[in-house]
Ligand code: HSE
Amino acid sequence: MVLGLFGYGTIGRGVYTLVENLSKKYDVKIKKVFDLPIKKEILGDKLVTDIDDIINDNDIDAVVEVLGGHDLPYQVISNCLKKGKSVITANKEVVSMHLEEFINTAHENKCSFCFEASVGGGIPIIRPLIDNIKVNEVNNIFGILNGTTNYILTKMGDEGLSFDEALALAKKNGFAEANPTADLEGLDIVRKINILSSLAYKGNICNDDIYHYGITGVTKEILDDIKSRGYVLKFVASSVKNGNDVTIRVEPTMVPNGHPLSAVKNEFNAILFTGSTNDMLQFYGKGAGSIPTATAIVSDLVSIIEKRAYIDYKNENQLEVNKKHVNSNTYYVIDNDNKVSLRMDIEDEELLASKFYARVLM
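Atomic structure of the above chain by itself (the form predicted on its own):
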């Protein structure tokens, strides 16, 4: 197989290294890499600076897209699929917005669209979920889906670091981007829970309809108080389906000691989903870092070579998200006078107006 690579950043380098070390039986050759001219010294003649040099190269069978962002990756993925090139991506922003379109385009052009690395880093979750829903109706999805924020909360809770210290350490160790806003405010998690929910519930979901609240207001004092109550703070995505109505929330959550999510630390992720026939399934592994993500990408590549990468997406409806939801959870709320209370039946507007809040998982 002849491969094109879009992006030679942290993840792209990991992909390049893993592909170079693949077993010879897979016979994969990276022919071209798209990136900035500054990478010429590293990549030599393999470097191209025009995306069309890969898109229009008839010798290239498949591509890996790890550029980040939306517009250019969308152009790359769409055009490559139309040319009959299989595409592998880790781009949760583009996948969450165009999942059905990409899968349909791949089917029309007899190629594959694979996106295992878009959710959960190195955790194999997409394929097991797709296989599971063939015989099992998934009712809910629950989990820690961002390694950066879980790393920050772990360092603050276990080692007493301040938020800024923990964030700086996450950047130093390669778990946080230079601009970590999408992680800290929950946008990254929104995209991931959208992908999982769209697949599980067989319908389209708009990112803008998913409620999210970030962790930038977390302090050591808050974590100490939560710990004294027998809980640990985690940044959690929850998704529940009831008919055509879906409730999806991304918010700081007090997880009781002993719950499976309470022991998920550092850059690790955990995903739980419950179905009609097999009850709860749990998936655990590294959710951040170049090598775990690159591993998921190369696993998709192997699945294409072995002709087991077909993904079907039966869109049955446009799902109504958070439209009729009455917020009946219990919340730990710190008001603007620093008064702490546990509240039920509290409206989202009041939660957002508080100094900080966290859902209490019972």
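Definition used throughout: the rigid core is the maximal C-alpha set that superposes within 1.5 Å between two forms. Positions refer to the first chain, counted from 1. As the structure is a prediction and not an experimental result, all values here were calculated from the model. First, how it differs from the form predicted together with the ligand.
Here S23 counts as shifted, since its C-alpha moves by at least 2 Å between these two forms after the core is aligned.
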Contents of the next structure:
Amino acid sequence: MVLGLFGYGTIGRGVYTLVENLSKKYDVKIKKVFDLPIKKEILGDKLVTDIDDIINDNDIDAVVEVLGGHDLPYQVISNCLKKGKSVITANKEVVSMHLEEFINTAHENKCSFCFEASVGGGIPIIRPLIDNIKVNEVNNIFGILNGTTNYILTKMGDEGLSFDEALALAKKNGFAEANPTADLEGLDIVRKINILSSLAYKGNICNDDIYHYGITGVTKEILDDIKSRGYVLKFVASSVKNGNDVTIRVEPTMVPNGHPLSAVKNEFNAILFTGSTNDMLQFYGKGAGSIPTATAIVSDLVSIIEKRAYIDYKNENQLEVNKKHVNSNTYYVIDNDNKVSLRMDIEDEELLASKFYARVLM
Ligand code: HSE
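Could I see the form predicted together with the ligand next, after the form predicted on its own?
Every component of the complex follows; first up is the chain already shown.
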């Protein structure tokens, strides 16, 4: 199997290393790597700076896309699939927006589209979910889906680091996105919970319809107060399906000590699925970082080599995403005079106007 690699950043380097190891067991090699001219010193003749050098290379059977962003990755993925090249990507942004289109294009052109690394970093979650929902009707997804913010909350809460110090460390460790706003404001989680919900509920969901509120307002004092109440603060995605109505929220959440999510620390992620036949399933592992994420990508590669990469996603349900606040939740709200109160039946507008808020998990 001859590969093209788009992107030689944190994840791309991990993929390069793991493919070299894999070539001891499988007939696989990376022929070309697309990146900026500055990478010439490391990549030598393998470097190409025009995406068409890979897209139009008939020797290349499959590509890995780890560029990040939307426009260029969309062009790369779409054109490679149309040429019959299988595509593996870690890009949550493009997958969450074009999942059905990419899967259909792959089927039409008899190649594979794989995106295990787009959710949960190194946790095998996409393939198990796709297999499981053939039997188990999943109607609730709940979890921690961002390594950077979980790392920040852990370092602030357990080790007393400031927000900025913890973010700097998350960047240094290769967990954060190029622009960490997507991590901090919850957009990265929106994309991931969208992918999981679309697969589980078999319908398209628009990222813009998913409510999200970030963690940039968190301080050490807030974390200490939450701790004194017997809770730990986590950045949580929750997705609930009731008939064709879906409610998805991404917001800081107070998790009681002893709850499975309370013990998830640093860059680890955990996702809990509840369904009709399985009760609760839990997935746990490193949600960010070069080698864990590259492991998920290279597992996809092995599934392509072994011809078991087919994904039969069907958009068969007209899902209605409820954009209104679920008012049965309780919220911890800090108003602009720094007064803390526990509130029920509170509208999103009021939550968003507060200084900081978190959902309280009962
Ligand atoms: N920035 C992402 C995170 C990378 O921190 O979870 C993995 O998707």
